Amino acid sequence: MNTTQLTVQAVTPGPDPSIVDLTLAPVPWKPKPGQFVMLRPANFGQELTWGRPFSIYRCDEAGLRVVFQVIGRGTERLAALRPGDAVTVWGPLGRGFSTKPETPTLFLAGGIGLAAFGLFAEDPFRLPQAQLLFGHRLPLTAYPIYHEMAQRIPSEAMRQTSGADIEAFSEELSRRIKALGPQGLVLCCGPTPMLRAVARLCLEHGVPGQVSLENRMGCGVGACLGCVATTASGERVQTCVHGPVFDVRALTWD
């Protein structure tokens, strides 16, 4: 884990300006898919005491990237950067995703969870079995970052409106992991009733499945116990240092 002060490179609110695309000066580091990092501008002040946790969304040449979803105090004090100001960075953090190129893998993402799969578009060889479902409540235009990864991997979006879609958006999940099979290998990101739902037909039907958790954290490194998760054997541990990124038998989902 490295803690560095980055300068912000550019600040880019997309189409809905609920969602922001940050481009911080570039790291040396070579994340794996699934890690996030802290990030606590200066003009957090004495205001807001933690940083925020966000997926690593691109990190090459051109600068450490992550895309969020404007929802809070923080997130807004982020969007309101500009080039040049300073911004805290610890990271890469946590247990990013296990994968095998050889093995057809599903990408499914809710929402800004899009972003936690930005890693493996960067590298299609990494998986070239991969595909990616993307379940989405704003209009897809919003998204941009899924224009750019679904010409990198094969890709489907489906908006979720009313009732309705949710149920069409519910039993695509179900037939695509079903379709899979215990050969295969589901990867989740998104809302905790998505994550819930994929890792319950995970358990149906017998396919390997990993979901990445978006709790709440502080620290990003185990020590302000803001961010725990229980494991299938009742253990509380902390996502920060043991996930992100879970086996989906590993935690309980009652």
Ligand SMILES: Cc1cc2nc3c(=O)[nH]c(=O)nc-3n(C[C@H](O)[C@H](O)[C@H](O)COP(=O)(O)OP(=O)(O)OC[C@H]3O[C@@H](n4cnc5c(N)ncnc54)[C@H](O)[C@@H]3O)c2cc1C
The other form holds:
Amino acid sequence: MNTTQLTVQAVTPGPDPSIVDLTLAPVPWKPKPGQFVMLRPANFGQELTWGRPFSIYRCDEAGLRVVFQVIGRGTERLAALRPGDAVTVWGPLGRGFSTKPETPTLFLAGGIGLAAFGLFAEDPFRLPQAQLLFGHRLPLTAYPIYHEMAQRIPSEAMRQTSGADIEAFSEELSRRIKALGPQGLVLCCGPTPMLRAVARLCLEHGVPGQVSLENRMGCGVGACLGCVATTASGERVQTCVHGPVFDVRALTWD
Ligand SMILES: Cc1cc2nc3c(=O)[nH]c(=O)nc-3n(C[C@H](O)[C@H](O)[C@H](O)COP(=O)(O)OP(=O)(O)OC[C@H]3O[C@@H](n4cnc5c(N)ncnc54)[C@H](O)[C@@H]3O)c2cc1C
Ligand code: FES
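Having seen the form predicted on its own, the form predicted together with this ligand:
Full complex below, order starting with the chain above.
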């Protein structure tokens, strides 16, 4: 784990201003898909003690890109950053996804959880048999990263604005996971109810699955115990160091 001071290159609100695209540079490391960073702008001052965790959407010569949804104090302050501002970055953190090129792999993304799959789109040849199914509540145009990824990975999006839409999406998840079978692999990042549904479907149909948990985090390095998850054997583990990606069989889903 490194602690690095990076400089804001660009901070761009999307077509829906609640979704913000932030680029920081220069980046001295190469992350794995599913890893994350903790970001703490210098101008948080003493007011906000902790950094905030975000998936690494892209990481290349242009810099480290994270794409986030503004939901509270920390993300509001991140959205107010300007080019040239300094940000302390802890990372790359956690255990990412474990994949094999020959395995048919289904990415299941819910809302801004889509950002967790960005590094796979950077090199689609790494997983030639990958497909993406994206469930979202905002209009699809709110997520420019979907269109970026869809150019590189076969992708389909389903919007949910009603109970009937949610039911249709659940049925599609079930159909796709069942069709994938035990030789495939499901990777999921999204809201907790979606993770739970996907984990149950993987277990029911005997399909290998990995989920990325978005528990609240304080330190990101195993020290504050703010992010614990319960394993299938009843052990309490820190999501930031044992995850955020877990095999669906490793966790309890009650
Ligand atoms: C490994 C990891 C990767 C993540 N990647 C991304 C990403 O790429 N893009 C993105 O937009 N978000 C991502 N998140 C979620 C993001 O970290 C939170 O939205 C952010 O920390 C909220 O900070 P805040 O100060 O704005 O909200 P706060 O003011 O702390 O909270 C505002 C509201 O949001 C709720 N909340 C806060 N954190 C979370 C959370 N982690 N999950 C669910 N509800 C929460 C609070 O309970 C409260 O109701 C990720 C989280 C983790 C753990
Ligand atoms: S965030 Fe502090 S232990 Fe995980």
